[in-house]
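The form predicted on its own is given below as one chain in structure tokens.
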Amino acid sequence: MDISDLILRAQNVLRSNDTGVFTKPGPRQYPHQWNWDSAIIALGLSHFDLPRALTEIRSLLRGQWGDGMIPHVVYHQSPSDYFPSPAFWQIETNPNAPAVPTSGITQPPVLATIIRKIHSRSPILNFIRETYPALLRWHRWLHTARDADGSGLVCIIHPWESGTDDSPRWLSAMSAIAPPDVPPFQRGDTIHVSASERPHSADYVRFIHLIDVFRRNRYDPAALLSRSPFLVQDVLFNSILYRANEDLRALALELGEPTGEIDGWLDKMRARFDARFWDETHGSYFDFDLRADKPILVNTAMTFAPFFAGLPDPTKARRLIAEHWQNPREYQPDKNIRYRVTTTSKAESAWEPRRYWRGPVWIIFNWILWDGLKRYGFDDPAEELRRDSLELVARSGFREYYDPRDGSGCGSTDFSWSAALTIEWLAGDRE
């Protein structure tokens, strides 16, 4: 592998999508800013252009609600074939929207994981004391408006905000919903992708009925919490959110603020993770469908996602290797399966290896795994994980997804994330 040359062409793949004013996550099938994507960007583009990383984030942070949430879709500019459009979402009937359009909800909250690992390189100090009080706004905004319980834990309230739209986590608490009716709608995803790439048409009705009923509840944090047909504590979602609270606390500390609600925060969710997530008899963590008052009992590798924040106990932790990660019914690689780590354990029948987050290997989800595998020591799985992202990124371009079976791409050509993690991956190798 030409490490020179890998970053290079991710350096091409980052500026051919930059627009001057955010970067897109794919060419054509993604044109808009979206929340975590944009946050990953910004961490690629640190290690070449750190003024343009930063203008990537400030212009994340344009799309602001006054309330304090950061939505998952910024739209800079518009018109374009994707859907939902800028209108669709009817964010105007909140008073708290922005001024530029966005769409009403939000995605894992992973921006201030990132700007501390930019400041830990690259000294950011100002821009720290610039976005810090956004920053605070949204987790303070996701601790009050998505702690539908108290626990301390967050919810979402579309399988979007998960980041991992049709994981099949969501199919159970997804077949409950029976929408009465639905929005006249075109979908955009398949004019770019193959159909056999993105979600199902029945998931995607589903998605669509969602927004409708956010859309008549006018985006009200209560009113949500309270009609929202989808209602999920989601295990990646939480380990991102305590990871991220864990590294605003740092940059609290860096600029002499007070800690004290955020030390709340963490005390909270760590009280009540393991309570809430792990099952004994399973030795996972499961996400929990609040509507149905159950654990969704589905294996998929968010299971090692909370890794990323620390939370498992060496005990949970070395059970999560011995018994799903090197399980080659599961996530073992076998005759068929070559390439870590697929999305969906291979024993779930709902494991599909092309489509979206049914089984595809994604980057950004290796990423997260590789950061907390190193964080527990476990040196060799996390170096097989980056060894293995690597080869798929050099062998089949910067793709969206990609197949666990033969590391064929799927998705997006040109992805953004790949590219950026990619830089992030081997900026070390080549110092």
Contents of the next structure:
Amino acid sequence: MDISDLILRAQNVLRSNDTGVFTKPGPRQYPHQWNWDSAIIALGLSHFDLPRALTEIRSLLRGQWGDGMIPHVVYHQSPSDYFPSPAFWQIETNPNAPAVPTSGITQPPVLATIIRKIHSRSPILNFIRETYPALLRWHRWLHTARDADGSGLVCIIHPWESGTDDSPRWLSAMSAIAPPDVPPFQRGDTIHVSASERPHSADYVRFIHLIDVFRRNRYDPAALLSRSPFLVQDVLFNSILYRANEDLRALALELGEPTGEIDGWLDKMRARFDARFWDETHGSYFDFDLRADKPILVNTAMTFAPFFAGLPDPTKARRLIAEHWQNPREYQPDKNIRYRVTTTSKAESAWEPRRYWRGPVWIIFNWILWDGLKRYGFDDPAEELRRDSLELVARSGFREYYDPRDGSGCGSTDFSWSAALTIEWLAGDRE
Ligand code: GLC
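Switch from the form predicted on its own, shown above, to the form predicted in complex with ligand GLC and output its structure.
Now the full complex is given, and it begins with the chain already shown.
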């Protein structure tokens, strides 16, 4: 593998998706600014164009709502053939909506972690001083508007908030929703990518139904908590938030800001995390469906997400590795599966190797897991993930996701965060 050439190609993807204000996650499929994509994109950009990386973050923050929410999509420039459009979201019915059009839901809060990572290599204290209040307000919004049961753990109200849109984790909650009167709509996501690699239409109708419920409730957080038919405490989202709170705390200390409020969030989350998510019988972390009031017993790679937060104790950590990571029926490669890590266990009946979050390999998740495994000193599995990821991008280009059987690319081409994380991994080698 020619490292310099791969870095150059990755930089070209970020450059070609750059609109000057924000970077498109994918050139045709995703023409607007996505929340956690842009944090990861900023991480990649920071290696070769730090000012542009900071612009990326500032642009995302322009979409912040008056109550603190940072939305999952910011539409700096419309129109496009992307659906849902701002006209569909109708956020202007909420007094807290920002001037720029956005979606009305959020996404995994990885931003504080990314800002701290950039700062640890290239000090950006003034930028931290500038953005810290926005980060704090977002985390505070999550810990109030999204704490449905006072536990300190937060919930999501739409599968898109999880970042893993059609994961089989959501199948039972979604099938319990009967969309009675979905407004007419035209999917945009199957124009540029084969429908066989995108969510099933049964999921899609429910995605849209949920947005319709939210807009009819004018995005009032209290109304959405009590009326959203989908209400889930998500292991991945909470792991990312816990880690982001740790990183926010470190930023607060550097600024000389008080940390009491953040300490309170961390203490509460840590005290409740295992009781809510850990299943001793399966030796796994499972999401919790608040509407059905029961855990979601679906085996996905999100069971490893708590490594990112440093939350599993040593016994649980060893079980996750021995019983799942190294299990040939679940996550270890075998004669059919060559690349790690399938986002859903091969053992699940809903597993599909080329369909979106139903089973393919995603570079973002490999990176989150790689980081978590390193934190635990599981260097061999971490290295396996990094190697597989780099092999995938080198042989099939920077794709949205990959078929774990032969490594062929799926979904969008020239995908920004796959390029950004390649730079992050390889530049680390050279620095
Ligand atoms: C898809 C992914 C989501 C990502 C977005 C833009 O919706 O599921 O995680 O943020 O695409 O890349």
